[in-house]
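Let's start with one chain on its own, the form predicted on its own, as structure tokens.
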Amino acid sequence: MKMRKIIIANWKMNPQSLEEAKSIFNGTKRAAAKLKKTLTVVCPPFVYLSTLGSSISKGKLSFQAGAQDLFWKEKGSYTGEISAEMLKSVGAKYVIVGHSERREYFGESNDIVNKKIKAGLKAGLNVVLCVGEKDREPGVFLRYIKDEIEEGLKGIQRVFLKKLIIAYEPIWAIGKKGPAADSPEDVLQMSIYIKKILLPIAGKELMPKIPILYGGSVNPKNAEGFLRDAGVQGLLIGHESLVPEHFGEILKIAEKI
């Protein structure tokens, strides 16, 4: 059975007000309303998640809310942190873990990412594990990706991997345009490589069912190429997801492929 496309909006630390967040969210919801072959997930900042998540109709499987991060403890003296159960209680079904910005700005190691993945999967959330290399240094970058996946999924039982998604985001391509961004051909090779890494971890029956997404300077102009030729099941989109018109165009592209 062919998997439906998954398009995830990562708003990062945007926008600056709840009213603006509602406007963007509602515009995105309208764009996704009639889609049948595409799952749309919007991941706003924590402070907007409760309001936006509660506005999604129960049973609506093609449009969901997600979070940009979580902490691995269920509760306790961890000032400023958010648990998986808290996310679920406000309507989150998905959570992004190990994003390159979390790794770079907050020093998150593969061990920390592993703890967060375990917490998210244990709580029943769909976990989006982000992996990606800083540069294409020969003989190094493939090992970098392998370590992120193997160490990130260390000790996780296969039964939990049914709710795992891998998002490949080459850090060097983020914010780039045109030829400087990654190509569908290169992403296809990386998609194949990621599947080879996942095979002994997930097994031959489950591995093909784990979606692989691409993230890195995706826009309405290049989305079709990545979705059609890169061997991925969807996209993780940053900046363009804050513009409902642009994000809507990407959703239409995903639906027709």
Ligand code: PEP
Second form
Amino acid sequence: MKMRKIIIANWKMNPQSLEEAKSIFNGTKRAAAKLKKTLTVVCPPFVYLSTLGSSISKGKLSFQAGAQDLFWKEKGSYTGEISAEMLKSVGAKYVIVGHSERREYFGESNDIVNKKIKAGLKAGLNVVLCVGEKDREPGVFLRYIKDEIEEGLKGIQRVFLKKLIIAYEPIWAIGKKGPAADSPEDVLQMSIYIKKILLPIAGKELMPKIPILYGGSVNPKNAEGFLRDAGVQGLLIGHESLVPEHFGEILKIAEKI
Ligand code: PEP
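Next up, the form predicted in complex with phosphoenolpyruvate in place of the form predicted on its own?
All chains and molecules follow, beginning with the one already shown.
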């Protein structure tokens, strides 16, 4: 069965005003409107989520809003934090967890990521678990990815994994302007490896249904190679998702493959 492509926009801490956010969001929505076989998910900063999420028409399943993070507690004295229920109440259906920038700047360990994944899945959100190595040091980086997945998913019942997505994002390939992305050939090897890790965790029925995405300097020029040859079901896109024309081109490519 051919699964629909999933293209996720991670805006990170951009743009700097709600007005700009509306403009990028509307441009993206227009680009996504014509698509039938591609799911588009836009993950803006928390503060814009409510306004933007509420502008998505109900029943429009191919265009959704998501968040870039969440906290694992349901409510209470956790200054500055946002819960899964809060996200759901403003229309978010997806949440990114364990992005390498959160791991690096906010000290998120696999244990913290695990708590966040549990909270997101338990609340019924689709959770995008980001994994990726800092460099390709032989003998080390494969273990690193394995630990991120196994520890991130520890103790989660299989039934909840139906809403899990894995985004493979090698850290060294993130945020580059030039031809610095990984290669489709290497990502293919990595997607096979990730499936192997997932097999005992998810079981043979569910494992093939867990989408694996690639992220790291994807642009309109290299998107086709990843979507065609890398064994992935979609893409997680950072800086190019802030330019609706470029993001729209990537959506068109996804739709035609
Ligand atoms: C990301 O950080 O999730 C990402 C994919 O960024 P970029 O596309 O800018 O490399």
